[in-house]
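Form predicted on its own, single chain, as C-alpha cells, below.
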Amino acid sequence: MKQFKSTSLADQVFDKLENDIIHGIYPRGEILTELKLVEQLGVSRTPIREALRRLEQERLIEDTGKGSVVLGITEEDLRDIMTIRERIEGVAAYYATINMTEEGRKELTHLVELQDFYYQKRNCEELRKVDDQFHDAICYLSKRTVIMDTLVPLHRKTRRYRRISMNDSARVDRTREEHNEIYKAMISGDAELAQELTTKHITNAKIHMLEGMKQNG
C-alpha cells in the first residue's frame, strides 16, 4: 500500500476498505481477517484493527470471532439511506441558502460549471465525482455539524449505486438539469424553493438508485 504516506494510517485504511466494501470488491458474506488484510494491503495489524473497528461501527462488516464477515449494503439499508437523505438534504440547502458567503457561491459554481464541461464530455467518472462534491458542499454551506456529520458518511455509502446511476444517458441528463435548478435557486436566495428542488432531487435519485440495485446487485 505504497500510496498510504500522510496522516493516519488507520484512516487511509478504513477508507480503502469501506471503498472496497461498497464497491463489491468484497462481497457480501466474505470474511476480512487481520492476517489476510495485512498480507493485501503491505501494512500493519495496528490500523487494521483500528479501520475494522470504524467499519464495524458503521455496520458494513459484523466479528464473527474467527474474523469479521462483511455485511455491505443492503437493498433495506440503501432504501433507508435514501429516506433519511429526503428527509434532511433538503434541510441542509435551506440552510446553506441562508448561509450562503461570497465563497460558498464561488464554489457551487465551479461545481456546476465543472459538471457541465465533464456532461459535454459525457465523462461519466467525473460526473459522479462532481457529484459527490455538489452534495457534500451543500452539506458544508448549511454550516450545521450534526447535517453535516449525519449526511456525509451516507454520501460515500450510496457511491456505487450513482455509479451505476451514471450509466444511464437519461438519469446523468436529468440529475444535470435537477443540480442547475438547486444551483439557481440557492444562488438567488430562494432557501425555501431550494428545500423543495433538492428534496425532489433525492426522491428521483432514490428511486433510480433502488431500480439500479435490482437490476445490478
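Next, give the form predicted together with another copy of the chain, keeping in mind that what was shown is the form predicted on its own.
For this one, just the chain is written down, with no partner chains and no other molecules.
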C-alpha cells in the first residue's frame, strides 16, 4: 500500500524508463538524448531531466554530457544483487517479525492466500507479481527505511529475471513452500527462524537464477 499522490509526469517518465531499461527495451549502450525522449514521450525536457537524474542515481544510465548511455543490469550485477539480498533480506524478515502488527499479519496472509490461488490456476504472471509483493512486504513490514531503501530497488532490478524463473515448475513449487515457511515463522513471531529461512530462500533463488542464466546464455 503506497502513497496515492497523483503521479507527476516526471514520475511516470521515471517508471517507464526504469522499466524499459530493466527489461532491455533500451539495451545496454544505447544513447538516450533528452530531445529524443521529448519526441518519443511527448513531454517537455523538465520532467525528463528529473527522471534521468534519478535513473543516474540508480546507475541504470550514465551521463556522458552528450546524451545518457544505458547501463542496465549485467549478469555480474545480478549476481551481486542476489549476494546483497542474501545477506540483508533475512534482516528485514527479522525486523518485520519483531515489528509485526495485526495489519501486517493480514497483508501477509492475504499474499500467501493469493499465492495459493494463482498456484492452483498455474498463473505464472500473477504468481510473479505476488512473489514481488511478498518480498517487498517483508521489507515494508520491517519498518526500517534504510533496509527497505536498499532492498526494494534491488527487487525492481531483478524483476526481469524472476519472470524467467517462473517457467520452471519445480522452482515454482519450491518457492511456494519456502514462502509458506517464512510466512509461518513470521506469524508465529520466531524472528530468528524467519531470518534464517529468508536467507536460505534467497540463496536458493540465487542458485536457480544463475543456473538459468548459464542455460539461456
